[in-house]
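Here we start with a single chain on its own, the form predicted on its own, put down as structure tokens.
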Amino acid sequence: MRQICLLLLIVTGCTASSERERTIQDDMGRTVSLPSRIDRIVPLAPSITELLFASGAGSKVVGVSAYDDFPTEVDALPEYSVLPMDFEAIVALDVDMAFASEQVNNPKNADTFAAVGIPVYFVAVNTLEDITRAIRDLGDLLGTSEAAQGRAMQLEDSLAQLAALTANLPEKPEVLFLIETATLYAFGQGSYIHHMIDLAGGTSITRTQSTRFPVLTDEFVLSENPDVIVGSFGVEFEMSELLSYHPTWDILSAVVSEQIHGFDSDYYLRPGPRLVEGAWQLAGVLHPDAMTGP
């Protein structure tokens, strides 16, 4: 029925329907009806997938994005595009439910999810508290919430005592986090990037830029000479890479001291449990002194 709907969907305007229970709002204020049962679900971003897994119901995913690489259990799962949707594929998995990441999905897909029967839910990671609150509210809604407690609080354990490592030092850094080395992509006002850094006992210097993803100007970070320059570069990045496209960095007191570093992306770039273990990476070589191990 749903792929016939998705096929005639312009033409004909058919709709699927379900019976359902109840509404429920997700983090972007969206009002969502839940089907009767919640047994067959997709993530449409791997942060997501990882939110699922975490509360538990990973057993409940029949599918995931061709992006996806973590946990394990997902390389036995069927694979769809998510960017662009393939609605096609994903109808064809008989789904109950899709997940959707605020961050990187377009809200105008939920409507077709919804013409077909798929009601969509949006997660929101802006500060990493939104991590285990996502969690918690995922296993609710999933019938997953004793797991989802229990990972949640195993994160909150390992928040609290980063944070303890770190409330009492006696300088913190100035540090520029970039997603790439070429185009200065950085991360703007309200992002959990900021929280990150501030756990592990830096801060950001792009923290009141008002742009969500501000490209930077050299000029910019010449006049901010940050202490530290961190990055999603991998962990195999070498300084000479963004001396070459930056050569009048060489000043830089981050570039004088070799205080460059490149993280694994998952690690910041995926909005979802792994961003408390990158924190850790972070204050690691921040204060590699203060640091005893998450």
Second form
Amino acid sequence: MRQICLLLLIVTGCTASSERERTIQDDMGRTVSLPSRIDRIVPLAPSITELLFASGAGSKVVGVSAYDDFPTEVDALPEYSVLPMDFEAIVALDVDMAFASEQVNNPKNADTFAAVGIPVYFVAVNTLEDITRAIRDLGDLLGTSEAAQGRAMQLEDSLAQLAALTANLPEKPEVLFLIETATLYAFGQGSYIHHMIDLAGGTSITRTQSTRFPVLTDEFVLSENPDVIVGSFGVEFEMSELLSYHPTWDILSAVVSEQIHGFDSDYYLRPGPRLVEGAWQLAGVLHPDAMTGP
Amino acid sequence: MNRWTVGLLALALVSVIFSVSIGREVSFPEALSVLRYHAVFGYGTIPDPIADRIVWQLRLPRALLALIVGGGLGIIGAAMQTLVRNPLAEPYILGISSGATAGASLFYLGFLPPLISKALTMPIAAFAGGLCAILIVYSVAGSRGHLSVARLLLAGVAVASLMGALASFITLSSPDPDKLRSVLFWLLGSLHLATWNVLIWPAIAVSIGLAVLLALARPLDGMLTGDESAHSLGVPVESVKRILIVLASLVTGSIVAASGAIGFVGLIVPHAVRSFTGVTHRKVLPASFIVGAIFLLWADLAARALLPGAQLPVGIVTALCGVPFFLILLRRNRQGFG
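To complete the pair, please output the form predicted in complex with its partner chain; the form predicted on its own was given just before.
Once more the chain from above appears, this time first in line as the rest of the complex follows.
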């Protein structure tokens, strides 16, 4: 191992060993040694791309995963596969550091990156507060603290504004958030989705489910009888699609009052800055009258 | 009908009533009143619509599907073990489950031309996939009117690997990663798709299977002694083999189409039954049917109870609970397992 490192140092002509190495703890508690210069970086998941751009470090991003589509700047960047990880393509981009998602990426990948001299920093976003914290952390790490601080405060203001609008509403409808229509994947205990629904003026009925991504039964939904069903079904979703998979649901309150809505999954399934927009979209269908503000 | 059979049938009935009455929200008396309302044509008070949906349209079809699938896997497992005279045999040895999985993933992940996929549903695609697999196996194993059991087994294993690889390739190269999870769920075997409509085909197929196998009970006993001695006993060996393969495809195909490939039931139930009834098919087949049915029903109850409100594929539970029990049985009865 030492020989390989030595060889790498000779080949790349790197002088890092002479400098005092900076180290930092990432969100998974791993100690990451930082390279002396961080100019070329890659995200290993779409949510991380969005966080990097939000922290003002977008200009340092030199490639994105094949799933990336936001912000529009990423369209011009080279793509690589992250599931499974295409290490060769990333090494070929001559990157200084990679940024991974605790939810998406396998921590074992970091060992392979370490072997080729690319440190990996893991970001964990489990709550809405984590989003702005991660943006600030990334800004500090990449030397764009000011831009990161600005964007984080903007997002926090937006959330506070929404919370103020929905704080004193007389009713909080019971909401079921589904990930897809056929198999009833939902968010369980500890997910940010319940906080988003809460801010939007509703109560999530899956907030006490013991697993992280439970597969609900038709029976559970019938017995909870939610007032509203929303999901990352895409914007072209129609209610009949859900009923074709779950014919017994025709008597649910949400179905009778046609309170079933599909949204673009990116605003709910990517734990990044756009969740804030997602919360506003939710509020728009839960309390359309209260949202007629500026 | 001896005492054992009556006792097992009574246990099956009690298990069904228990299964539809257990769960959060709908209370036991409420569930019973829904059952009574439907069973005696509108007798008693009209039930609460939500309780009615839960008990009559979700829990009861699911319990019945568990009985049909468990029973079907039990009898086909017993028949396959006799056909190939190998204790490792089970309903899936002929590649039907892998073929069905490949068919279902091809359909579900959108790899079929739209014209074909419009005419199909996932169960039909699964059934067609299973049929493809068995046709390949059969055409390899049979030659000049003789069906080689060794070739049947080897071709079954080979085709199962081929279909498994095909299904993995399809799922991993799928453009729609969200749907992948649905396929995985189905792959592990689950009864959550049960509705009255889903029940019909497996019910018909399993009834035909049970009736034909019971009629063949004596020839099957003869086949346990080997092809040649069975032949000398007057058993039309080759015809019986063909009938068994057709039955296995029909029953297993329709079961897998409805519930995915639920493992271990077809392997362990006939063995467990034989250690009590002996090897005669007149006793093994009905007992395998009832024991398989009750076992799967209870496994599904356990799957429902482990994660309340959420689902656990029942195939996981059949392996978790069934296999240790089977190993204990295996240790206690050293003889009688081939």
